[in-house]
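Next comes just one chain, in structure tokens: the form predicted alone.
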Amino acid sequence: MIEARSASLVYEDNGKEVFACHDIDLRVKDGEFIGILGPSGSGKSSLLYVLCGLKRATSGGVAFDGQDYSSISGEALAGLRLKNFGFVFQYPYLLGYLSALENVMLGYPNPGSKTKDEAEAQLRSLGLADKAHRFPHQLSGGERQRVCIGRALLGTKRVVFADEPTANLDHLNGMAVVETLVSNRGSGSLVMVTHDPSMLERADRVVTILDGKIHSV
């Protein structure tokens, strides 16, 4: 489904090339939970951004369902992400002036008459039915992250990308977030970045990355 072929992401730092990712060969299969594990600065988040098209590979290629990201416009790539991908980040990025329900509804690629019903159903499945009309500042950290998960999953996404989604939570709440992601993704794939191997106990496969290179799969 997603395939990276000799993909590299290079930055320039004071005239020197710095590889955030270096010659990555990796395939994400349909329905797979793949963990990307590594210490801070190892390139794991950069790899996630390359796989989902938030950053284009400097060299090599990344394709989704056979369509290479480099062959389409930025607008078309953004549309591909909106339709097929959901995102959960380290910080629960929610709009403070919108309710939990309204924040979840933002994740729907084609808003329509059923969007609210589906968003409400998503919140019920996440145990947040009674918090639907609360604003982010009225929710706990774990609840805010679950709202982000609801937004990421709305519309039956093919892949959910999670970048350190448990980093700002205690271990118990972190495990609950992972369980929520795994249990509610349906038939979609999950790609999760973390520095904590205990968060990947249910992963189908764990990729270890160091210095921008894959060291084990």
The other form holds:
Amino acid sequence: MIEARSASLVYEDNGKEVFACHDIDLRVKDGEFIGILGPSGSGKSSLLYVLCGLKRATSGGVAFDGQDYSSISGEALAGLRLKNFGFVFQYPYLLGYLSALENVMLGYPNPGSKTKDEAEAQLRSLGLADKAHRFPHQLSGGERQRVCIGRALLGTKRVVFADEPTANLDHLNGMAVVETLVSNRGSGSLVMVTHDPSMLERADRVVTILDGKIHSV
Amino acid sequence: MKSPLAPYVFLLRNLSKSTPLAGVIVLAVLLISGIVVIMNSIPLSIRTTYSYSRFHTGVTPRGNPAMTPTLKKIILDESPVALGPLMTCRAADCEVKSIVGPWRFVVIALEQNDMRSYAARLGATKLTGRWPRKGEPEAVVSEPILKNMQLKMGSAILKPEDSNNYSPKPVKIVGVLRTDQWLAMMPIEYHRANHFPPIDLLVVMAKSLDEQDKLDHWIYERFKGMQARVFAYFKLEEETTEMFKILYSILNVVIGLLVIVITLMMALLMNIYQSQRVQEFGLLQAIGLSRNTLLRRILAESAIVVFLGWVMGLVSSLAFLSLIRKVLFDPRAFMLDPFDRTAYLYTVPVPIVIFAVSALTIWTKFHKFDPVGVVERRLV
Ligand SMILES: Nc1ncnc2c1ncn2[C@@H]1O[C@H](COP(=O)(O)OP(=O)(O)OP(=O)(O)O)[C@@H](O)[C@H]1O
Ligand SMILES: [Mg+2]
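Counterpart to the form predicted alone, namely the form predicted together with the partner chain:
Below is the whole assembly, all chains and molecules, this chain first.
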């Protein structure tokens, strides 16, 4: 599955090198739920971006199913992400001119006639069947985040990445979102960043990050 | 089910954003084609108003009224083309109106039979009313003249109190010819008795209308350096073209500037418009849509807006100019061609340049673009 070998992500800051990730070795196995914990600025988001290919490691390597990201083009990497990975971000980004249903449909790798049915099924399982036609401005924050989850899960993704998906929600809503992510992901893996350990009760593994390095597993 | 990312979905659901863009193009096309069509209406009017001169060559003696028979003899003896009627006529001044002020026109004074064959030559065979009687202060005119000079059957085309359309007696319209040609005729006997100068002119017709142009050129060359003046349609053409050459070069510069100004405005507008979409672009890229797919989509959107704007511009120009023609031009028989091809050709650079500029804007904005900035909310 996903395997990072001595992966580092270096930012340049006024000529100085900043290690957002430092020599990360990590394997994400099929179906596994990994939680990533750490204080602000420790490099949690950076690790997520490197694992999913949204950022390329500046040294070391990351591979998905043995395919090293550095060996494929940006276009191919985008295709790989769309097909295999789902994303839930801290902010529930939806396109304002698309309905909830259409927003979910964006997650599908090869749009076709089945997309709409699957998106509808996805919304139903998220308890939003009756709100499928609504536009984002007609949904609450929690509902928007659930639509984002629907988008991330559409098309049976192999890995779902979530970067503090609960940060903007109250505890109860946050728990509900995590619960949905965990139970709706099917056979896919889940990699979730959070600074709230109570969200990781159902995680198979929790990785703690400090200053860009894995502190404990 | 249509894809939510089909270019028209965004355009249709964001009409408040896409219509102003198309609107600017519509206005630009309207402005440019309007200017060109109205400019073109002037030479078009000249050619139409004096179109009757295509049917004959006019020859007048110069400095010596007694030259006319000599000139006539030369033509009869030497003409390289078979001749049709060769008429003797006189001319009385009158004035027609144009969008750029009054133009000189002539009431041709002819013998009874010549009036009829002249009208026939122009294809004006339908007459309402009657022909002017020999020696009487009467005239026959064509429909455009009637409209343009705001006359009616029975009103005077020339009169004593009108210094621009003068005759010692009111010359009343007794007949109207149904034709698009501009034409006014009266009896030559009346002219001889009442008008100045006492000079006989020649109206020379080639037997076949196809050979008129050849005859025009021959007479023009033959009488060069002689005491004669030749009025030929090809000269009118030449002079009109020459006269408008400078005006058209100015027009080209003006329209060039207009295209530049509009394009800059559009580039600005496009820039604002695309900046509002950085979030969207970033999000879609973050979830795995490739940059090329997104660039193609956004370019397709611009292409649709630009092309639709241009087409709507053409349609509204056509509608607007047709209205102008009906309301302002037709009643005075002024010429205007709403279907003027050159005018619409002038608008072609508008969509092309605007699309090129917006493509460039989009490219510079998005080709090096980090979606992480968007999902981390670093950009607002
Ligand atoms: N574009 C950048 N240029 C320079 N430094 C950066 C850049 N992006 C992130 N960093 C630095 O990299 C480090 C890790 O950032 P990252 O966003 O991964 O932290 P995080 O653990 O997700 O924090 P938070 O919990 O606040 O989201 C931080 O010190 C940050 O300042
Ligand atoms: Mg973060």
